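Starting off, we have a lone chain in the form predicted alone, written out as structure tokens.
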Amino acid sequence: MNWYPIFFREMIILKRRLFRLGYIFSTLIIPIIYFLVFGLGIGRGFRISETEYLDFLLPGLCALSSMNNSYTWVANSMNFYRLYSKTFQIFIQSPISAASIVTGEVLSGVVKGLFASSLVVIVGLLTEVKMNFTFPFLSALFLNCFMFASLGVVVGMITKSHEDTATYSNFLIIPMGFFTGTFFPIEKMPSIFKPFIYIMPLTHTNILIRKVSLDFSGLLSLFVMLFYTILFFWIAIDLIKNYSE
């Protein structure tokens, strides 16, 4: 349980910030924006294979939003902490290990993800999208959070200030927004992009995300998370063990 008062720490000041009308505002804003335009602009009367566009869109910005606040939250305080308050190496002087500070810091992003995107759950409910909380649905969401909240990690570690985080952000996590199936099936994108478009994790997410139940392509993509949240907190973790600065 090392790992708990890193957690804790991060509630704290999730807790603070839940009280201010204009933090969940924020967090709302942008999958509103999308909803409207794309949904109930664009996709009214619009059907994907005898799905409701609406239906279809939902779940996609379930992903993106779990996806934003969970890198997001963790790669901005990372950063903050190693660069600006210092309180990063005071973690680091202190008995506990780098996988226990790892664990701390991406199970307070996944809970940032998660209310993030119940949120965007409560806006489809009044507008009564049809939502299927499926197992597939319910580990893509988790999932989701915990690899790029790790994600956060990794570029919270090796980023130089807060420029550096908005240009990964940039180049890794908006992409992945528009690309990976969230507004329109990846089947409708030109097939010399598809091996790129499924190189991305945020793809798999779209797709289990979507499953009423776990058949082979839905567990292929299962797989492909597991392996990238793998890997992004084996790395955080090496990162944070060889921390030097």
The other form holds:
Amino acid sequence: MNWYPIFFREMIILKRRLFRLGYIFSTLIIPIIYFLVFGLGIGRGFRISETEYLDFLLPGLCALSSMNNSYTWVANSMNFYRLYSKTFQIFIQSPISAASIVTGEVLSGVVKGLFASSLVVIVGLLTEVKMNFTFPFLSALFLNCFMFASLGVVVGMITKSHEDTATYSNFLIIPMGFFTGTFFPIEKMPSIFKPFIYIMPLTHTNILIRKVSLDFSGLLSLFVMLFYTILFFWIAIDLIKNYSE
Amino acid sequence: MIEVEGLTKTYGKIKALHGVSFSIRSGEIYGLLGPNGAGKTTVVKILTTISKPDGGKVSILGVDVVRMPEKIKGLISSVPQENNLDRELSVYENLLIYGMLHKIRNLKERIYDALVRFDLLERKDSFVSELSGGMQKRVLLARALISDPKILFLDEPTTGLDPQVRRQIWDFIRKAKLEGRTVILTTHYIEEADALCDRVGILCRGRLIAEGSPEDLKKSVGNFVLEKLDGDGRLVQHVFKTEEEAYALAMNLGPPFTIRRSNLEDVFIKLTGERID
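Target state, the form predicted together with its partner chain; input state, the form predicted alone:
So here's everything in the complex, that chain up top.
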């Protein structure tokens, strides 16, 4: 439980922000825009493999929201604590392991990711979108938050300025949101791009999150997600272990 | 208690430390004195585990700080030069999180004691950004003490503070010594090193150029300084072993002149030809 102080600190900050209307609004605004534009606008009346487009879209928006919120919060926070507020020095000087620091930060990212995706779920339920809260859905959501929060620690540790985190976001996170099956099935993409798409971790979240039961492709995506989660988590620990100002 | 041997550190193309060696005894106040950029903060960062040296050995109580930092983290506390308080938390929350990270028992009582000791009780719910510079420094000191550290690192603790707060911090440092703590203090204020330190190491451009008690260091260059303005309005200083020698030259040169006791800056000037700014 050495990670708990790190996690607890983030929860104090989150609780404070939750009471500001701006936080909930900014968490919801992007998925709502996508929901309106793609779901109710462009996608109205579309069907994908016998599925209403909105029923297809909403799990993808949950994956997208959880990725954005887990990753962005953690990456920005770590970058800010390390380069600007210097609060990160306190973590490093404490008698807790690098793994505890990463676990605390990642779990706080998971909470933020789950909070954001639950807001999307509420919007879905209010608009009577069909959603299946199955094991694949829940495991994909949790693992997605954990995976991207771990990536957030990695990026927060390697960036040299606040602008750098935006660069990673622009070149990695935003394109991943559009090309990995959030808004349309991956099968519709030209074959030449498919190898790149299947390398992207969010692709596998989008596959797993739409499964009603865990079949072979779902299991494969689960393993790929586990692989990325362990990889990012391990790199994050290594970066903190070797931290030096 | 602390052994530093041949410490080197480079930042890009700049060599911050060129083989610095010194040792610190248990229970003493050891001052690292030098101008800005001398390497004082780099030494403290290495000793407090937030920076890794390129070479050399550093041990605290026989434990290698670089190889086994986790073994000494519970014994040390530091007040950094740059305020690293959590601006998103209140004073109380800052102390609480620090205490939790250091697994302190009876934490609430210890926080209360620290708030009382540093006269922060009324501001415990204030955010750090709402406090004055002096008050923020008191929070940093309170935070450093709640883990009851054996060794306390204070990096430029009084820089930018008004004389009243500076005196309060001096009292705190003296009290920390009376409580049996070893204090490592970096400063570029001559009078601070003179007033507080049992021993001083003088750093200049990443090298330790002298070490000893303030009295011994002053004796080594001479106890009396004759100051006189030359024809171009520049201050010329001469250092002498005795006051009589200083007066003898002063009489030859003629008034106006000043004769005063030497201080650590005179030691620095004598050794480097530069002033401590």
